[in-house]
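Just the one chain here, laid out as structure tokens, in the form predicted on its own.
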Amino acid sequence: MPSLGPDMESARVVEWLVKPGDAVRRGDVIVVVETDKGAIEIEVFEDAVVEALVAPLDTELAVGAVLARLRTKGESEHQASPDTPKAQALPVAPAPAFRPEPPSVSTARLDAGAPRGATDSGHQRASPAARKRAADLGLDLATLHGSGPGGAVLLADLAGLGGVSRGRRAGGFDAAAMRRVIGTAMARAKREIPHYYLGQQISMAAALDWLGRANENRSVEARLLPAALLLRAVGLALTKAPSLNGYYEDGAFRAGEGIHVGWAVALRGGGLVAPAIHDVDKLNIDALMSALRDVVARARRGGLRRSEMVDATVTVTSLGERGADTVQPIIHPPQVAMIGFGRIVERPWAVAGQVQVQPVIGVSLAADHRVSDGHLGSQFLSEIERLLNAPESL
């Protein structure tokens, strides 16, 4: 059981996506676990064959507990690695015969017609965990369209359907538990990290003009949002301020191995997660917009991967159109900086000695004084301003 954050102690196994004998490749999702932050997909770290599924479904396990035994290249059949238990695997519900890829959007819908995932006998294909969740919610699988191969219903497809079951939303989200985790983490961050704060107002006139031209011939689904420009500007500005991108651990700063921006997502039932969008400085605007839409959709239905929960080297929180004008973030340890964007509002703005009304956004920086100072932080915010005033360079 991997650690998914400094305050995680345990998680519950809710869905196996492989079975003994399956070949898996590095990066494949093999199991879904439920934490206080929702359902998280766990990837495998090397090419191997599944020897045994050790952890049964609906079992709470501590961080570090064995989930499965894998046979890597060079190991004989049933030969476990030296640090894994020799005991027989515990019984688990049979895994689905298919190898589902995580869907980009939830596609399960109530429908009076015959679902495309029905077998010849009329039964709807579904993973074991999805069957159990549907039963808990009182849903008829025969009325659902799934997003798995052949229309099979997956656990993630049930997010948001059927209301509340046993005090939790489908997908395992528990708002009260998440609030406790957030409160503990933020209290620790404020206590242990010497924060300093900087803020700046930036005109968005040039950025929004460019955005309007870029969206003229795009469909609604393909249109770019201001968030993509903000994300791209942060990624490029961080290339010139590497001491804001990384971690403070064991009394020293460790630079991030890439610019992986955690984007704070407000969940519909309350609570917050900040999954990472990887290599933001290397993605163009269209790729960033696509990645942002995907990660927000999966965060809200409970379909994030472990790497997205632990890889962020810096975090951005954007309050959007209906938010406050400014935000003062609290750093998420062990990161050393967090950037906040308020809503875009019209403000009087001096241009060439004249006052105009322009769209303006407030940007703020919370940073760790053990690693950087106000001079560097000011340069970072100025670089974001420069980039947003030259949107064609983004």
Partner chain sequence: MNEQQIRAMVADALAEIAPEVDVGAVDDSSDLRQALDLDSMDFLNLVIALSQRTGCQIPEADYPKLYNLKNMAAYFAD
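Can you now output the form predicted together with its partner chain? The one shown was the form predicted on its own.
Lone chain follows.
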């Protein structure tokens, strides 16, 4: 069980995406674990063959527990698992030369004889879509009976199979567990971090004007939201305020190795996650917008990656058009700052001695006094204001 965050102690395996005998490649997602923060996909870091799935489903396992045994290239079975009793290796069932059958053979299959969909050559008929879905779910087609022509497996035959269904994954987050985690983290933040808070009102007239014009010529897919501008401004401003970006651990500040902004996504039905968007300062506005769309969509569906759950060096929350005017953020430990944006509202605004009605946004900063102080924080907010007033430079 990998450690996915400094405060993670245990998790449960909810879905295997591979089975014994499967070849896996570096970067493949092989298992989904349910943590207190939600369902997270775990990737493998080397090319290997799955020897055995060790961890049982839905059992709380401590960080460090063995989930599965893999054999990397060049390792013999013996080297990979010197102390594995032979019985345990049985499910792997590497196909003996005299039985040209798929590696995983269920008893059901043996009882039933060749399934209807198997052709003479032993090839299981299946639609391409069913084949792909079965692979996603880690199911062996040979064990399935299809309802299609000649017993072909169709998508409908896979509904409800594969441990955790798409529906469950979509829900992915256990609300009660998530509430516990938020509570623990926030209590720790309030207890340990000497917060200071700064707030500022910023006119969004230039930014929204620019955005409106930019969107006129864009296809629907390429349109920008104000959130992308806010995120871009934060990313750029952070390059000038490195002591707001990083971690406070073991009595010392460690600067982040990149500007990875955790973007707080409120989940319908309660709770929130803040997946990281990596290297925000290096992405242009279009790349940022598509990263935002992607990460929000996956947060909703429950398809976040491990690195996105643990890499954030700072967090941003934007309450959006139906939120409150201002927010006083609580820093997510061990981070050292959090930036909050309220909704954009029309307010009287003085320009060159004249009062105008302009769209205004309230930006606030909570930062860790052990690392920075209010002077720097003020400069940071001013920089955000400067950037938002010159949107063409974003």
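Quick caveat: nothing in here was measured; it's all calculated off a predicted structure. Residue numbers count along the first chain shown, from 1. Whichever C-alpha set is largest while still superposing within 1.5 Å between the two forms counts as the rigid core.
*Asks:* Does residue 29 show a Cα shift reaching 2 Å between the two forms after rigid-core superposition?
*Replies:* Yes, because once the rigid core is superposed, the C-alpha of residue 29 moves 2 Å or more between the two forms.
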